[in-house]
Amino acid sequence: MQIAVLLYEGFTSLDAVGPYEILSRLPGAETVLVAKTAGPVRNDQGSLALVADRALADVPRPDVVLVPGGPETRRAMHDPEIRAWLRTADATSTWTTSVCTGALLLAAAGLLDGRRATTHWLAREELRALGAEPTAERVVFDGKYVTAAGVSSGIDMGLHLLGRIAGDDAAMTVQLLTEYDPRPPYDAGSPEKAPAHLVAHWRGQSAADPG
């Protein structure tokens, strides 16, 4: 099973690396990082680069497509080469997935029209404008399309998907061996739980600078 993780300048590291760490443990999995051209691709802070081993044209028919989000998602949405690759890869993929604002890229390629999907809470209305039906769920399955909400939810999505592919025991084994047992010090991981002043601040920032 070939798993292709799409990289583009300005992606968010954990969006790619979180599910990579989970899905790469599938028995027989070949996980490849792909970009418009092979080589290093910088993250949203410019402080970390992942190396794309292959160009998009070299990976036309992956079994699983994974699209991370990031502040530069909106720029990537308008890249015809990326959109064309997503449509081509999706035509034969078993699963097409995204994390955070990566869902906007899928939607911009026309892959989420009328489908239930999730994304970062600040981008839900953008997702709606692109033809999807946004939800506040952390991980959403709609047919072969699997979308995850904000950055950390990519790990959850990876476990959900691994369970669908290889069974519950395989997914629980990976959860155990990666010791994924989150116990955050705060209960502020969603706009429904976080202090209202923080939610209002970031909604205001998003409106002022939509990226």
Given for the second form:
Number of protein chains: 2
Amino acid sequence: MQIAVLLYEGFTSLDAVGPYEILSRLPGAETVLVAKTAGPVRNDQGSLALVADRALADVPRPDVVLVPGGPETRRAMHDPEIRAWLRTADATSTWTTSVCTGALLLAAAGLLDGRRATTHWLAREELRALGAEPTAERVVFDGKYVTAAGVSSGIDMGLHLLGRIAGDDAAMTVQLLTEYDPRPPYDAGSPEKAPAHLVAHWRGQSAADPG
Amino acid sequence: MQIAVLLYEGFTSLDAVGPYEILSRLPGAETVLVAKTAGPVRNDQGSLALVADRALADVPRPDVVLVPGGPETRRAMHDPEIRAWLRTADATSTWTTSVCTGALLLAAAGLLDGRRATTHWLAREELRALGAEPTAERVVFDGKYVTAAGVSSGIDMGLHLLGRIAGDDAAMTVQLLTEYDPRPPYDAGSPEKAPAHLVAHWRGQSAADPG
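We have the form predicted on its own; now please give the form predicted together with another copy of the chain.
Let us now look at the entire complex, which starts with that chain.
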């Protein structure tokens, strides 16, 4: 099984690395970071670069496609090479997945038409405009399409997906070894729970959606 | 404020990127990935490389030191250059922090003598042997030393630390924007909660501790 993680300039690092950390531990799987050209790809903050070990053209038929989000998704989704690769890879994939605004990229490639999907809470209407049916759930399965909400939700998606691929024991093993027993010090992780003034502030500038 | 994330061959990617994603969003902070030499540094799975933008010698006085774990911590902790950098950086840091077995590295550099600290659940006795007082907590503050348990716990640590540095609103903003409202599909993230046969299996081969 080959798992391909798409990188593009301005991706959000945890979107990619959260589910990577879970899925790359699947015994026997080959995980490969891919981008238009092989080499370093810088993130949205500018202070981190991940290395794409392979170019898109070298990974035409991954079993799992994973697309992270980021503010630059809006640029990447108009890139004909990225769109073409997503369509090609999706044609033979077992699972096509996204985290955060990565769903916009899948939708822009025409892969989420009429499908239930999730994305960053600030990007739901953008996702709807691209033909999907956005929901407020954290992880959404619609056939082979699996989408996760903002940034950190990719970890939950990774565990869901690993359970489907390899069974509950395999997924619980990875949860145990990554000690994923979350205890955030605040309960502000969704627009329903966070202080209203913070939510209102960010809704007011959703063009700057950070993730 | 300068935040330095230490990389070394065989680090665990989420150990570094989890707290990076939180702390790098601190307004006005400069976050820099550092290693013995600048350039790509490969992780424990072998399928991911992060780029160290600076060499250790170029970042002698970070305000925050962040040390990820990984199976290769045991090799890194005997590296005189890494130990010397940790001691130098710690001499002027405001916060010295670790995730997972990164605590072994801090302890091996003599920075956790007699201090309460946490690490991956499989590495607690190793941490004790290096002079610290291991606890089973997820995030431990002892003075300016902040340690987190296995892999994913670095995200919780990042939020705790961001709250101390920049206040609750800043930390809750980052929690909201990264949509950190975790909902793992299993409740197997600690040895107390995971199925006993999985815990027993891994206790039996702790030399292969993956974190």
